[in-house]
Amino acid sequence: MSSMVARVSTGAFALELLRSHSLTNLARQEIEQKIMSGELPPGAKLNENTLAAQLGVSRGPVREALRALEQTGLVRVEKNRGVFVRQIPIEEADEIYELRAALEQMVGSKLARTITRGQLKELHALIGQMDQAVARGDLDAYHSLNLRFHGALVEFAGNRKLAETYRRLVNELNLFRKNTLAQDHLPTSVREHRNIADAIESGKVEIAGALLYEHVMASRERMRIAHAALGKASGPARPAGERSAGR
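What would the structure be for this chain alone in the form predicted on its own?
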């Protein structure tokens, strides 16, 4: 009897552990979506009770979800103050672009040696959808396809640690929230993606890597221009004491 009770108890514990893990993942995904969409903007303080009520879960899964999001670079925890959506200054965004360019150069060179026909088909399909987004003038759709194209390249490289690092960098750049793909840049951008895919397909190792590096660095330059223009439009910076907490 005691062994049966032990088995039931163990089974119940395992079921509860699985349920808790599932709720944490659900909470993490929902909070991440709110951050990436801008519903929870950079600098916003995250309240566990409010989030738990919105998501229909207890505070436990929300607390664990916030810890996971801290590891991905989306939130920061300040002792005795709480949890905040991270704010990325221009200097940090600049460094992130440099690191991302180096990683993508490595990815491009590797894929020029290892890409499969199925993977190439997927890349060309994404480029075709990019062409359609350009024709419609759909900036939001193009931005999403752009992320999918680069994410696919990293996935195809087959390096788990590289993929984890890349995802964190992309999340942090999204937090910066400076749109670097203006309407008039779209034709240039889609042409760059097509050239990258062609170089990879042709097995041009050095060229594929160089094209990806240059593509990301061009995005960094557009980011700088957009940030400078935004700064001029918003006027002089506020004194340090007036800036939002946790900048």
Second form
There are 2 protein chains.
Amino acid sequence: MSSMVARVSTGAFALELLRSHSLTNLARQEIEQKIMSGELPPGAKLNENTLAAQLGVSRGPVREALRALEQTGLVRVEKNRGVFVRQIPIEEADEIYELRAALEQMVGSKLARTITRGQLKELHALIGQMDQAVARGDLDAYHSLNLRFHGALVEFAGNRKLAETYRRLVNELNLFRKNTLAQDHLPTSVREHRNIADAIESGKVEIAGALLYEHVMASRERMRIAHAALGKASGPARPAGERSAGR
Amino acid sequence: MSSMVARVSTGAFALELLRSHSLTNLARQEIEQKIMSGELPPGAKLNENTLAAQLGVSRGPVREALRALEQTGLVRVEKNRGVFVRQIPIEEADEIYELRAALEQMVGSKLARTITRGQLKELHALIGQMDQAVARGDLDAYHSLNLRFHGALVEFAGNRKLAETYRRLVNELNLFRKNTLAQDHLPTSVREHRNIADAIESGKVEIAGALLYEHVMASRERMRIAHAALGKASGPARPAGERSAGR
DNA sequence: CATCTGTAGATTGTCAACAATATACAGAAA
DNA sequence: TTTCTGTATATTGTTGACAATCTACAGATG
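Now the other one: the form predicted together with the DNA, given that the block above is the form predicted on its own.
Full complex below, order starting with the chain above.
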């Protein structure tokens, strides 16, 4: 009996996989992963033949995937020239931060009204782990936890459209981060997270929203500073396969 | 001499056209237009062969365009079944309105600080036209002016990412509106627009943001009421080519 | 030497054919 | 009649080939 349940369950699972896993979707996920992991850095050219060969498919699905990724802001398509991983200019990163701040303000206000004990527990757990990561000086772990913290907030807000929009923006910011290697100032960031969680917990609608807004905008400020510092040091080295942006 | 300038100028124009106008882009624009105009109503099935024939191209570019449109939220792709114009359920429209309210709040606050006299003039001109449309009882004209008013606000805010996000959300809301045929209560809406413009003009940052937030949320309320009323009357008639949404 | 021109190779854009899947419908069985 | 089953048809998924365009580079020209 239990084996039958298992069989049915895996069968349904496999069916679900087949339902959405066209080669186009496979290619999209795979290419997105390559970009997010940094294997394909900003400015890199995406060769259709190479990608198709790597995935073991023809160019059709790859091209469809690339057109989809263009809409998500991860790549840029130049007719007859090719597809490139987008390089987010500082001005655009600025805009994205500002937009993201507005979204998180909404999230803070909403959560101050609706958050549950279980959700609060998750937030505090993440903050605790961040403390440890800071103590260890583990930047990567902190960055990952930071993403999870904000991601959890957005998720808890219970608005899927908001979550999807937020995800898209964060993806683009991630691209920018790879460009500049900018890093936050951690201890400050952790303290702000605690204040945010506290404001949400005590139901302070306006404060929670304002704190999240300010947190994101402060993060933008730190990004700007790090960017300016690195910009002077390394100069505008441009990856191969990239043409002048002047157009 | 002037004819040469003209020739060069039109030449550059034609070149610019050719640069972006791959058949894929052409197909995307054309299909999007068909959806927005209502020629392809929500729930309608998009046949690849038919579209390709109408546009005089092969299925390849059409498929790429459809994959792009999927990411913008205008269509839904079901593997091996086809592509359908999305039907936005009321719950999703709710979410979009809430998100849009947050964005417009940001717009209001920003504009209260940055708006120029010329921009204010444009806004007042639009409001004046709305008055006339209401006096004539011209619903279509009013709706169009309403879109332009909010579009102008968003544009004036000077954040391209915000503008792009906003455009996407409004497109989806437009899809929902076609579903329900819901209409705003005009006189109330006009008064709110005037209050918003005044708050922006007098530089009241918080008030302008709050008014725009409330305006959008009130608009959502009116939408809900109209939707509920129509829902009872007409029943859930489902367009042809559509399968049960239960999955 | 610098710049231009033309050609060879690589890459993208587009198409048409084939394979895999879903849909519609006729006929059988209860 | 209703329901099931099998088959014909239509539609989507995928591929490989060809055309159009761009890039790199060698040789010509000043």
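Worth saying up front: this structure is predicted, and the values here are computed from it rather than measured. Numbering follows the first chain given and starts at 1. Rigid core: the largest C-alpha set superposing within 1.5 Å between the two forms.
Rigid-part assignment between the two forms: Y166 and A208 are grouped in the same part by superposition fit. Annotation: rigid-body hinge motion between the two forms, rotation of the minor part against the major part equal to 14 degrees. Its Cα shifted by 3.1 Å between the two forms, L66 is reported here after superposition on the rigid core.
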